[in-house]
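Next up: just one chain, as structure tokens, the form predicted alone.
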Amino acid sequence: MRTFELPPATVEAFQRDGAICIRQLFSADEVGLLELGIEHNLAHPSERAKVASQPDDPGWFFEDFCNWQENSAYRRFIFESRVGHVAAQLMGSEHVRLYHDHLLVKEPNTRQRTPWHQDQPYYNVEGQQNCSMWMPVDPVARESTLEFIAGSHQGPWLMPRTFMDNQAKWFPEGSLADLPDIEADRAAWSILGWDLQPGDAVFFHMLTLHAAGGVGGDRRRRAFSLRFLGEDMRHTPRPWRTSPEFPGLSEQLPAGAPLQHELFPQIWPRQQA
């Protein structure tokens, strides 16, 4: 695995704004590898994956989990890019796992928004030194980008909700507060997002406010997301299917146990086989 040093800048924005982005970061050469990966996985798709738009969009919004260890392309990225040494210094940990990878296409014409949401209260895991990477292999203008709300990653923790139908399906209703309307007065809020070229990445925070526009008639915008564990990560049961789903993972790793699992490999530093 490649190594690359960040400005101390970037890293004292990452942890005071829970999202930065990285221009350039990754080669012609890997973001084609990825793009071999992708159309792979939109050929070969798992039993994870899903519609994520209603079937009366005129485009089409498809995700999939967890696919590393079947595709090629991804281990490659995942395992010989500098990803792993970005991330160990964005958390301040001095080693990296891999918590799963995440395929996110929408095809042109897609009207469906992804909501505004955290990631961690989905997940199996808590704790404060994490982060996930979300690349583009298309060019992604501004309307159709991730966008973040700036410090939100310090809490609190906000009502998971499906995207299709806003139902709470995690965790009980009224246990959590609910996310504010926060397209009813933007302007109220420090909202960051960038346009992106392939080879750009954003990092972000797995508590960190973020959602999404959907993309225009002459747009495809297939992206690709890496989430990361640090070393104060924890496992976490859930009584309640999380997303992604790591079946028998409770039988095999207590609660409060670190992520040391071969479904969340080490990549940072990377270990000798």
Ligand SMILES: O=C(O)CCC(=O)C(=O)O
Contents of the next structure:
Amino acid sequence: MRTFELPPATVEAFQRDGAICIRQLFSADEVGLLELGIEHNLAHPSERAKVASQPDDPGWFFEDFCNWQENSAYRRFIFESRVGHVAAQLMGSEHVRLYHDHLLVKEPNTRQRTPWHQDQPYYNVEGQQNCSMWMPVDPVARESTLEFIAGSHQGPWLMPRTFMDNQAKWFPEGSLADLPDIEADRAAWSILGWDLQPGDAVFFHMLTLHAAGGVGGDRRRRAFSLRFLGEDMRHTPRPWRTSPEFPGLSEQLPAGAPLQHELFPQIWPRQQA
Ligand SMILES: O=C(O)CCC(=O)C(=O)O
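Starting from the form predicted alone shown above, please give the structure in the form predicted together with the ligand.
Every chain and every other molecule in the complex is listed next, the one we just looked at coming first.
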């Protein structure tokens, strides 16, 4: 596993804003490896895969989750690149576990926006020491990139809803406040976003509000994301199907336990297999 010391200002920016961009963190070989992994994933989607765009969308928004065990390119990237060391520094955690991988592909002309949301309310984990990495293997223009509301990782938790039809399928209706209408008055918010080249990556907290636009007709937007758990993260079984779901986990790991389970391997410091 490769190492990469972050400047203190980058860690401070992550802790203050809940989102940062690191330019050219990954080599062309690593981007090429992920491209192979993504194409393999697209050709062999798991039963967890879903299409997150409407049937009449001129493009196609495809998502898949939790494929690292089947996908050797994903595994090599996760276990051999600098990503684990970077996540450890951002989370301020000595150890890093992988939570899951997430593929998000928008094909040319995808109209479907990714609506504003936080990730953690869809999950089965609680705690502060966490982060997600999102990196494209294609150039991404400012209008199609992932955007973040600076500071929103301080909370509160807001109502998770389905992306396409706004349904409350996780926390019961009324149990969490709804999101404000950020698009109605974008100037009122501190919105962060970076156009990205292959090799660049953004890192964000699981409570940071984020969203992304559709994509134009001239390019694909294939993005690969990894979610990481630090020391204070705890298992929080839910009475509903989390996204992603970890079937059978609540029978194996009690509520409040650290995520010490083969589904969530420690990636930093790297343990010998
Ligand atoms: O790729 C996108 O459009 C959305 C990404 C996202 O919401 C995430 O990675 O949590």
